[in-house]
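For reference, the chain that follows is the form predicted alone, supplied as structure tokens.
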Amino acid sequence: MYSTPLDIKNIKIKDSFWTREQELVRREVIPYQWEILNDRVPEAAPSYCMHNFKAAGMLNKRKHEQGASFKEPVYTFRGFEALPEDPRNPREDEFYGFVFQDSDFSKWIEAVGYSLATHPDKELERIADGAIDIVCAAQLDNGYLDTYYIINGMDRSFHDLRDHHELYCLGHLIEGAISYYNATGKDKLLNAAKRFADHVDSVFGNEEGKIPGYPGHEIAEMALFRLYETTGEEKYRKLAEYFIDKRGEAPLYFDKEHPQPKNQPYKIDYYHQAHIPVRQQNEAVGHAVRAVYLYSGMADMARLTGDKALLNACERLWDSITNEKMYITGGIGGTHMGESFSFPFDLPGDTAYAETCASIGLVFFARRMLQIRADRKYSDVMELALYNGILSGMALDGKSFFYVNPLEVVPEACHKDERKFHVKPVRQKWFGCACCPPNIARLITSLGTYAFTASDDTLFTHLYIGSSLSFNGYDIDIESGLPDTGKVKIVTRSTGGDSPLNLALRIPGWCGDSYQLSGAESADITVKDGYLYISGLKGDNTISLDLKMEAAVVTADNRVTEDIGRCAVVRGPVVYCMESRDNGDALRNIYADTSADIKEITIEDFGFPVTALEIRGARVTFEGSEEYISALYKKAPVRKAEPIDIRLIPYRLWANRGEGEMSVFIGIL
């Protein structure tokens, strides 16, 4: 029984939590990005984006008034970073940036489609529609647009897929061009889109003639897939097909366009997830966002044509990431060698990457997943990477980002310790790499589509988020506790007719069966993998589902040695950690006593009501022995520990209070 995300202009976010999200990002993070995109925030490192889209558009117009006296550019390798002399004056006929700069705008208007869908803002529009007619003037007349190569020459286009990242940013601008469309009806972009698939449809294939390769840089096959959704034209799917069916195949293409060292062990085509086809692929490796991007468009193409087989190495693949590679905020990506997926169980807390857009891609597998079969072990995790791993890379301002998520925190390591310089201790402006801000955004705006899908006669809810909606013939109305209480109401009218409601209702993991239900008893429930059917409504309903939700302590397996010793403190969806600002510095001296009760209480630090917790422990320090064995050991000491209450905060607002240790897992007495 597959499922479809409801159309966003038909869900009200109206929740306590995830409102003051969206008004964040709609008032602040999308005009503060549109800034950033044209290079107006002078505390943060340029884009350039913008710059470059007009830099194509001026040569596209000098091409077209030149005719056939035009000398195309000759391309030159400039780096995968191009940067001026002078950051804040580059030349306006010149690419800045990285590869990939074209996609920070279509992220940006991805989240404004979204954002528009729900909250319509006629200034909004006229800044993108402005936007669109910059980036269209640049495209060229073959349909081509990426402006790496419209100003650095055309004649190396497509020669390094691996790395450069064009078949990235067609992804990218499929994306945002459908959300813009589905907001405004305004198809200017989406037909740019269109042109720029039509173009690479014509140039890659099996056919003679064409190129046999496929993305470096994963995202075109699941945009692909949507286009063909919004579209109906056959040959987008079957391009994103061909992508899929035609990666991992000897001979492998990025060996043919990179050979590898002979005395290089580990293939590059890991990093890619090239390295054998698809269906054959049982661990999650290489580069945790590319991974996750691909898993979406094969779970995508395993809804659309029912292959068992590629749905069977999602799976697979799934529990690789989630019972071997995950962190427990949600976080993928245990190492910064490559933003990628390390060995099982290796997650060490204080050199994580966790990227940002890792987690993001994990929230875009999950819903896939959850298209196919509603499985609360999708949906879950799918929570998981939404309370913890993805908001705390913004700050409660929506002006400054993280990259990466560690899960401890040590900022004289992060300055001084350079395999840490990765792991910032503050949430910085912006990057030169700037794919997660823009990532967020366009997940926040659209939030109501992981929420919630529907099948032709069930609506899932998996999220339990405040919101109305309508579905066959009724009004719903859902008000959520979450994530402070377990508490959820649903109310439903019928808005005329006689078919009956059926809902799906997940029951959360970290509920377990422990759930109060109320207000269903002439309905038929059955539960199946996690959700709560309840069949046969009719009329008006009142339906109250209490999910237990408790602080609770939990420990990593073994196998993850990192975490030997030591815990970490959940309540519902939400993972705790402590920072210095509440338990002074040297965490790791700091070890909790796992039978004690945990404490809930409420504070204002942060501007608004967070709920706290504290758990008593102790301070640990060693005290007595002077014996030493060199100038830098002694013999074992006396310890000692003084008793504390540790207190801890939501993970997702670590750092918004200042530069300081931070700490997930703690010690255990």
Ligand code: FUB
Second form
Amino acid sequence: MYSTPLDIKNIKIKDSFWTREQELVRREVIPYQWEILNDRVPEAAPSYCMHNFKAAGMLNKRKHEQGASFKEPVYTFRGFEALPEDPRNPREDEFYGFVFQDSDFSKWIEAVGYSLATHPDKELERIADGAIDIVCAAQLDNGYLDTYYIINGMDRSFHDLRDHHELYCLGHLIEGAISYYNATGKDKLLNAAKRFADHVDSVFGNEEGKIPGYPGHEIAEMALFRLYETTGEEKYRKLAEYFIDKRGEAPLYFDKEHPQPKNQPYKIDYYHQAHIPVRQQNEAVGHAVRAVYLYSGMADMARLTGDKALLNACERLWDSITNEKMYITGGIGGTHMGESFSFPFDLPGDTAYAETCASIGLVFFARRMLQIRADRKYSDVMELALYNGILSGMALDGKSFFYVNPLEVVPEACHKDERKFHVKPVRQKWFGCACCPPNIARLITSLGTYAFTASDDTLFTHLYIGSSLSFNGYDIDIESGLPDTGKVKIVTRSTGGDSPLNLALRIPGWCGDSYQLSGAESADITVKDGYLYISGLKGDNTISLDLKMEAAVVTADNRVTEDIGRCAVVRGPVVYCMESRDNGDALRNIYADTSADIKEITIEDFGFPVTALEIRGARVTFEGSEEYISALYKKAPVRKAEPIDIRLIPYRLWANRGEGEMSVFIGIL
Ligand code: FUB
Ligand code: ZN
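Next, report the structure of the form predicted in complex with ligand FUB; the form predicted alone has already been given.
To see the whole picture, the full complex is given below, headed by that same chain.
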């Protein structure tokens, strides 16, 4: 029996940890991003996002006014990121920014929708309605809506599916429109998204005269399934299925559009997960965000169609990622070449890509797998990514962001070594390619839809987040101590019905099945795939679940050569790291005594209490006495070990106290 996310309006999050993050997004990030979309933050890279919609709307208006005498722009390629000569004086009728710049609005409005669903806000709604008017004015009469081509010339639209992002923009537009519609009941943007989807449906497919292609950057697949589930209109589901079935068909569609670029450093068909049909895929490859967005769509399709071959492929791809290609932080994408997965077990820390969006996509994939079958192997990773590789993407004030989330940083290398230019030692105000910040915003505002799913008769709790919700005739209040303690309390109150209540509670892998349950004595209790099924509860109950949470030392599989002889320290779902601010520079010289007790301390460095850790160790150096060829190398080294207490902070908080070295992995003494 499949489960579905609860209506976001049904989940009131009141949590000692996540309320802060949600409020940050609501009060700071959403307004800040609106300023950014309108190029009103002087110290940040201009977005040009709303500028482009206005320019396209102006052209559209002119076209209507001039009728047949309107001269359509003739397409000339101006680069994937077009910039004005003077960044603060863009021409009002030109397109600027990345080819997918429209999607920044869509992600913003999606976050706005989730936020309004739980926190009505008339002023924000007024701003959003105004933005929607601007966006909709840019839409062509046939439904097409991508400002890059509307402004630059429609004659080449849908001619470069491999690199251009029209179908990606469609996907994000659908997601944003559904969120806003669900929150407000206003369907203007939803209708625009449907019209664009209808246009795409009329243009793409196997039928004679249609384009037999599919998205170069996946997301339209999962968005169209969602549009189908929102509207009940089969055509959207069929279109999504077509895109998924078509991918990987030989010969490669993208090659028919135009030959592969010469000297491409990575294999382009792998980059797009189009090397073979999706049901035959065993290994997660290529651009990591694209990959997990595709796999999310595949999981939707497997759920909606019962297609076993597709589900098996999803399971294999999940295992490929999590057993061979995932950082301990829930980051994915081992190489910046093509922002891609590398080969199995290649997980370098200092050149990691681990794009914030990729971890977010992993959460999308996990939730969809959980909807098919509750298994903690999915929810454990979902939680890991959330507390670590995703939250690290945003500063504590919500005003600067990481795109790349490395596991080791030496600032000088980031500044001087071209191989590490993608790794930033401090968060950036904004990015020309600003996919990550609005992605964080939409995820955090919709957190409740990842924490819980429900089948007809069972409420699944995948993440422990303090919340109130109702389900099957019960009001349910959840209190959670995570990530500080593993103490969870669930109070259920019958609201009058007589059906029993069934709960499925995740027992996280990190507690190693050490937990105590009380208050559910009257129910049937079974455990399956890491979920505790409490069935047949009646009336009012107070259930306590105590998940053992203690700091632990973890090592990577020996095939991760990068981490041989090194360890990481975790506590529950939280991964810790060293910073030079606490431990001095040259973190590679620090070694931990893994047999020592790990001390928990509370620190106030971040403006609120944070559980930090201390472990005994040493700063180890080797000094030789006699030069070998030059002063760089010495013979007869003598080991010096100065005992120290190594201070560790949660990885998500690194680089919030200025620039310095950071490392998740520590040498083992
Ligand atoms: O191509 C759109 C987005 O930009 C991708 O998802 C990110 O990886 C970045 O390349
Ligand atoms: Zn991104």
